[in-house]
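Have a look below at one chain only, the form predicted on its own, in structure tokens format.
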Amino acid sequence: MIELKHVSKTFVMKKSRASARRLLHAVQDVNLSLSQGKFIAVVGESGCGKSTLGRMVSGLIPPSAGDIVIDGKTMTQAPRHAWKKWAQLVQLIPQDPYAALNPVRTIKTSLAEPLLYHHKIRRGELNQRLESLLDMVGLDAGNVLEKFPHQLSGGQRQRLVVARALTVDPQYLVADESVSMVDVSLRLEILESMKQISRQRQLGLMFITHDFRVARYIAQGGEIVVMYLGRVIERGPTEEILRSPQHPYAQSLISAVPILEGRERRLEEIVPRNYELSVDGVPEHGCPFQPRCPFATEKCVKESPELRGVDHPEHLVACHYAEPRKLIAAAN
């Protein structure tokens, strides 16, 4: 199990001639757990800190505060050789498959390197293992292995980065917007492949996305975590979050999802005061969403809401005026 205990990440922004150096609080006091076989979707718009969270879970960057615990061992203060083990346990599937693959190496070389480096197989077994990996993600080894990345389609490259993540037999996958650069017609197929692989191997899957439709699909039976400006503002079982979202930000994200005309109708639409997320305009006190919240009061300006339980025991919301609002219903 991976546990995040009060994890935060702060970046020091370089000062320029016009402005002094300042701090960017990308992730603030996040508590999460991910076990094998569990699916979590982390949802939020660009700049909310979800990718930074994924990179910390993957061990690519250390947290500024808090602890990351894997199977009972605190990794944030572990020696360097423990970080190498961490890299095998948790693999990141990057957002951009174009940048993730070395353009001057064949696909065979890119896939073989982690297998040989981590002594996963003998050289005589290499071809068989590569064929098995590519078959798992729906690719024909004979048509792919000797090619370079630029000779493949975007969908093929996306499948390849999934296959490369599986080469070291990880226990957890962190997928960062892993279908955002793929044609819409291929997204469902790749998402389904990722879910099937995770189920077959009993992998824990954290899927980072800005799209509630993708979150709903990938985290069926799992958990949805909604982030805003580095903070978790709502989390809970997927079906519960979709049935009864209680934070105005989560409600505004769901109400922005297109509906099926003739089959669904919108009961209520939650519209924020403005659509621009300004990191520079983060309030020092109170609720971070209050400058955009249509329901904000003086209390929201002065007091920061704590993440607390609501109707469902696993449904947590950080809002002074959390209440369910019905957003979409089936048309009569």
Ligand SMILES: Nc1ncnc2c1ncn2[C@@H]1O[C@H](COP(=O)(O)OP(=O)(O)OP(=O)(O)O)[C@@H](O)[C@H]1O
Contents of the next structure:
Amino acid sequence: MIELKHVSKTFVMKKSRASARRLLHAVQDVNLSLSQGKFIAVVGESGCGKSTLGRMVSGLIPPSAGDIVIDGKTMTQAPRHAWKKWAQLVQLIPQDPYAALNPVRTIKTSLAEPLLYHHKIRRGELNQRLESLLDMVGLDAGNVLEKFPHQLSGGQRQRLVVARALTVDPQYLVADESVSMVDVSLRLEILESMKQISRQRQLGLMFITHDFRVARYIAQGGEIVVMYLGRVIERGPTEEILRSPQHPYAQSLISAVPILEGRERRLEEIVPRNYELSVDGVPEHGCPFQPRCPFATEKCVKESPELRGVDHPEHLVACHYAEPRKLIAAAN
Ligand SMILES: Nc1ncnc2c1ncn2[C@@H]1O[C@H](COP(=O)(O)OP(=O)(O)OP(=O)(O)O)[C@@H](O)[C@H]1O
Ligand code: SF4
Ligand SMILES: [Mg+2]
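Could the form predicted in complex with the ligand be given as well, to go with the form predicted on its own?
Once more the chain from above appears, this time first in line as the rest of the complex follows.
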């Protein structure tokens, strides 16, 4: 099991030579656990810290504070060799498969290297291993092995980076916006194959996305974690979150069309999309969502809400006024 205990990541920003250093709190005090066989979707808009979280879970960057514990071992204080093992246990599937593949290597070379190194298999067995690996992600070995990344379609490349992640027998996958660069028509297929593989191999899957529909699809029976400005503002079992979101931001993400009763305006109007996120955009005190929140009060300006349980024991919400507001259909 991977456990995140009060994990934060702060980047030091320097605006100009003259200005002082400023801190950007990309991830703040996140607690999570991912066990084998479990699916978690991390959802939130651009810049909310999803990739930073995923990179910490994958051991690619260290947290600034807090601990990451794998199977009871605190990795953040572990020696170098333990980090090597971590890098194998948790594989990150990046957003841009093209950038992740070496453009001057054939697919065969790219896949063979980790297989030969990690499994110490003999060259004679290689082709058979490659075929079964590619078959698992829905690719025909005969069609792709001798090609270079640029000769493949976006969907094929995406499947390929999944196959490459599997060469080292990970126990966990962290998929960062893994289908966002793929044609809409192929997304569902690739998501389904990723789910199937994870189920078959009992992998823990953390799927990062800005699209609630993708989160809902991937985390059926699992957990949804909603992030806002580096913080988890709502989390819980997927079906529970979908049935009864209680944070206004989560409600706005889920209800792209419906509106909230008593606030007869579309939430998208009240909570504008593409809100500029910056060091300056985060209020120093109070609720981080307060500048955009239609329900904010004086208390929200002064006091930062803690994540607390509501209704269901695993359903946590960081809002002073968390409640399952009724969604009604928009007039147009
Ligand atoms: N290496 C870095 N140095 C400085 N700031 C960084 C660094 N990496 C990320 N950030 C900042 O941290 C914040 C969170 O970034 P992150 O990439 O984790 O967001 P995200 O949710 O993945 O966004 P997107 O949906 O656009 O991929 C952003 O403000 C980003 O600019
Ligand atoms: S704490 Fe206040 S500002 Fe923050 S989401 Fe809840 S109602 Fe809105
Ligand atoms: Mg990202």
